[in-house]
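Heads up, the chain below is alone and in the form predicted alone; it's given as structure tokens.
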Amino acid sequence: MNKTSMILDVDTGVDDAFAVLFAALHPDINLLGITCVDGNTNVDQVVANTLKVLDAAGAGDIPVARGAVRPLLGVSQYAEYVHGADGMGDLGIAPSTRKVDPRSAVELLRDLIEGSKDPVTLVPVAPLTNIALFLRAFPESAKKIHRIVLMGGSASAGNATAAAEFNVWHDPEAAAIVFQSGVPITMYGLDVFMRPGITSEEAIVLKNSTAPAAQFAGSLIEAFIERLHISPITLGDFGAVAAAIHPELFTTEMFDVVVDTSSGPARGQTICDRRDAFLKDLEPLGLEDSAKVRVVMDLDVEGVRQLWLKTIEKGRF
């Protein structure tokens, strides 16, 4: 299998280090860089929890980039009484002495994406907002992404509101952006989002195992019980990451799918217009920012279990 040239958009949290862990660990991924953004914390933690997760990872020198300190629009509202003040289950982990790369992550996306040799997946696990100021700001390198893998959205219920998901609650306007881009978009999204899990007894053995991997994500998953009261808990943002990989362990649909941007109840909700033909052709959705994206509608709970316990145990390849 041919490796898959990887950018990963993140806001570390806890959920968002399942994935990095993964992706810096799969053999099957070449890791060219980490851009980080503001959302389940501010911008500076999560550049300090990205590059302590690559140190628990035995990466290499892979560049990581601060990004969006705020949204487009609006202020920042932080996911903390989940993640932890820093974000990672304030479990005090000592920082790490990786150096942070100089460029904006805007920057940083663009020479990563221009100096490829290879087909980039964009994965963003976060609010969209670098993604849409990378489009924005170099709209000829965008057009060099190969896709975009987002854990964002649902095509049912919220989580920060009835409506919405978190990430694209948290920058309404960007989420747009990137979903109008043209770019081919595969959303993983609440309907999946919490299916796949590791309970507690499962973190005990990453805890005992010897690689160094499996023992922070085993602190990590142990944390995130205690402060949930929830077994198992999710792998969250891993999975958009997986889905980038492994697409048969997943089934999607496509829809017409817009970002509500109003003041409104709904504001954050991608609606997804899931009617039948005859039903679309009698009363189309009728609005101009819609876009053709690919949902993750279901999933191999197992399989894709299973795909990060092994790579996680087996640490560095």
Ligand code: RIB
Contents of the next structure:
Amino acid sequence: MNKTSMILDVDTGVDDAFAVLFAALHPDINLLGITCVDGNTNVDQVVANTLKVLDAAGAGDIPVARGAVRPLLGVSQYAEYVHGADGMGDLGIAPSTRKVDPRSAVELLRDLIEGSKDPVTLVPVAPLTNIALFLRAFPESAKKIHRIVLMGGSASAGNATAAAEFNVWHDPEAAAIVFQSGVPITMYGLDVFMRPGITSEEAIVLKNSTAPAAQFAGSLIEAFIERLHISPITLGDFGAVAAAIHPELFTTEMFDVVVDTSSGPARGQTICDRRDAFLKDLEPLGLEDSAKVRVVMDLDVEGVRQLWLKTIEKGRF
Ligand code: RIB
Ligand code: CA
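Coords for the form predicted together with this ligand, given the form predicted alone:
Entire complex below, previous chain first.
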């Protein structure tokens, strides 16, 4: 299989860590770099957490850049109740000796996309502030993005609010800019996000592994389960990375999608037009603001779970 050249945009976050571990370890991914954004926790903590995850993966010198410190218009709204005060389960992991890249997130995105001889897949698993800023700052480079496979949105219910998923809700204006960019988008949203999970028993097996990445992952999962009192616990953001390299494990549908950027109760909703064609023709969905988006509506749960487990257990190839 050809390698996929990939850039992650993260707000690490426990489930972002599951995605970064996998992307750093999987042999079919050429992880070009990671950009960090304000989301689950503040961007400096996101950077620190992301560097720690690369340590756990035994990764090489993968550039990690600091991005937006807050949403385009709104204020930061952290998810400490889910990810802990430090954003990564409050495990007290020692700081990394890795250095953050001196470039800003948008500069690193430009340089990696311009410098790649292969098509680049962008996988944002966080609020889309960095991606929106990049699209506005370097539109010529943005045209070279092969596709975006993002964790965000929902064709059904929300999580941050009744209507909105956290990443889109955190910065709806940024999400609207990204969805309307014309770049092909696959939306890995709440319709499937919770389904690929890991049990506390599987976490214990990982912790007892000889592979450092597996031990790290097992501890994170245990902390996640203890905090939320849920088992199995979702692998979350990892699913978007899996959808980028193993589309055969996922079922998608194309919908017209518009992001609600109003100040009402639906702010941050990704409104997916699932009506029959004749009804859509009668009353189009605000087409000037909508985009045709490939939405993940189903998945092979066990296939996705095993993809992650086998990659993490095997560790560095
Ligand atoms: O709604 C889930 C998303 O919000 C995930 O990316 C999680 O890490 C948080 O950022
Ligand atoms: Ca995230």
